[in-house]
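In the block that follows, a single chain appears as structure tokens, in the form predicted on its own.
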Amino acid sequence: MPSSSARGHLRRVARFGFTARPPYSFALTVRKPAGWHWLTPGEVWDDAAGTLFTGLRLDDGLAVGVKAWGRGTVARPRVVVEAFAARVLTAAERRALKRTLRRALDVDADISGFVRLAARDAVLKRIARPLHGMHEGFGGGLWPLLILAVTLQMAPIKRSMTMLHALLDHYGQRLRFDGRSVRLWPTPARIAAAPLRELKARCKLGYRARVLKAIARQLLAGFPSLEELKRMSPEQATEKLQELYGVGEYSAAMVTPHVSFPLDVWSVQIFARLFGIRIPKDRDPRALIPRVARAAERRWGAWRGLALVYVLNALDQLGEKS
């Protein structure tokens, strides 16, 4: 795909490829049916060319422009990414952009064991087939995790939208690249600074506004990355995040690197439906998920993570409401 840039514009300083292990689709790994942004709400899909642009910022704060798009099939899957910035990227930036992508775009995962456990599973056998090479491709890193995390927190879709998008307008960066414009989350340091009744009535943020600022303070004060709560155990990694204020056991599911199967008053009544358990009128639904998150387990076993990705982005061919 040609590239081009323009007058104070970021310029393309690196291109590369990534071969994914099969079955794998580039569109609804980071384009999810459902809505679900992959790096930043702030980025743009091209749907003719079925190119995402977007961005992320490295760890020594350089933001990168990026643009991504798929090749060959879903049996045999590449991925190539040009990247975009304000200088040329030095040795260790280049490494350290590519692993995070990679991260990222999950291109490196098997989930060959998912495929077989749909076939056979009866609620993920209605929707295997048009979801088929989809993959959880999460990214952007720990700190945009966390802020989606406390933006969902007791709070409808729609609110949680409206807020994120308050965050990228007023506190987050524009990147300009290859004629697209993209927003990219605040930084932590960003977040921190921000007077707290600003934040509160420029982004509706309620409560969540103080949140935001003391998770930011403990991150600009050290606290591990993904990777490094990846190599902790998934119990460690879980308490380690419950040490952020206002993480609680939902929003350290959201987040940790982690295979995880976190539930809220909405998801839960979901999956007890699809799974059979009844819900009394009287019971609040959230007493009912240590049982359903049990009945999940014993049914999709490590996949239980994907199995959750799959089903809240086809809640339609399962006559779900959204």
Second form
Amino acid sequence: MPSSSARGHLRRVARFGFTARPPYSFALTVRKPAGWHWLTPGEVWDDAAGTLFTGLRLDDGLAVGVKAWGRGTVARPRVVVEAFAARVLTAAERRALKRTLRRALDVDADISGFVRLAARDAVLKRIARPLHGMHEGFGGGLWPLLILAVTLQMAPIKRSMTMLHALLDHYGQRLRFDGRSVRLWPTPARIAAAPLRELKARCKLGYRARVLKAIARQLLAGFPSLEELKRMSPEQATEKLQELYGVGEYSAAMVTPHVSFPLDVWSVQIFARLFGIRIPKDRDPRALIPRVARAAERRWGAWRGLALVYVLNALDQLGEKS
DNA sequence: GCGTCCAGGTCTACC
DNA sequence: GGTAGACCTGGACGC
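Instead of the form predicted on its own shown above, give the structure for the form predicted in complex with the DNA, please.
Then the entire complex follows, led off by the chain already shown.
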């Protein structure tokens, strides 16, 4: 009888348990109310079991299926992760996987300062309770974040999702494990090698096809990892990211591992209304970005990045349209 | 059905 | 250094 991996299915190769710093909600962290994915678009959430099936790629290129679920409570939280792969992990891969999951789950972050801020802030206290324990925890790595930032540029969200899913369907990799199927992001090498016209036509990317290929080539030529960007000063990391073709202020703010407050033409209007800043009808809302960003920094300081995530995941409660 | 407009930015040429 | 204009595509809208 053929082994499960011989049929294209991955087998279980590791199991990790993480103790998270409370307050921590696994479900809210990996499955945000606004519908954003944790590691890869189209990951599978089993609502009855509270279990997420998703996947990632290690730095050496090994594809890993990830099954994760929460244990305990928001006040005494734990996360269990099972990893699936086509072969046994080396000790180095095992360590790298654990480190990546730990960072992506955000289990070590202490958000008690944010909880105290949210209790006294007029905007946050309207939304914080149902989101109690939600961490940023947006994973996937530098390249997936760059793909996301580029596909969000100059496009309504529906079109951005069309582009993302087409990229995963045509250039990504499908993983089958534990009876589920998920898609992994395409590699930079795959996008760099794809013919421009084909990439453009298949994924409806328009000018972004050229941008993604340029970024993929820059990454392949050598670029700091998220960990290395984190070790730089926030200014240095932003400057480095903006060396990538097609990455401007907004995209760099989306991708940087430092505290940031990425504002675009849509979100700047939401935060302007929340801060009581008048939006002139005859001016491009983008002109308000520096002013709204300063207001967020004054109001929320180092917690402004998490505050942004909370607000964008609670637009209904705030009377804003998503 | 058809034409027009413009979006959840960024780069480049031009002044 | 500041600022139009171009960039892809497809959904929304007016007719």
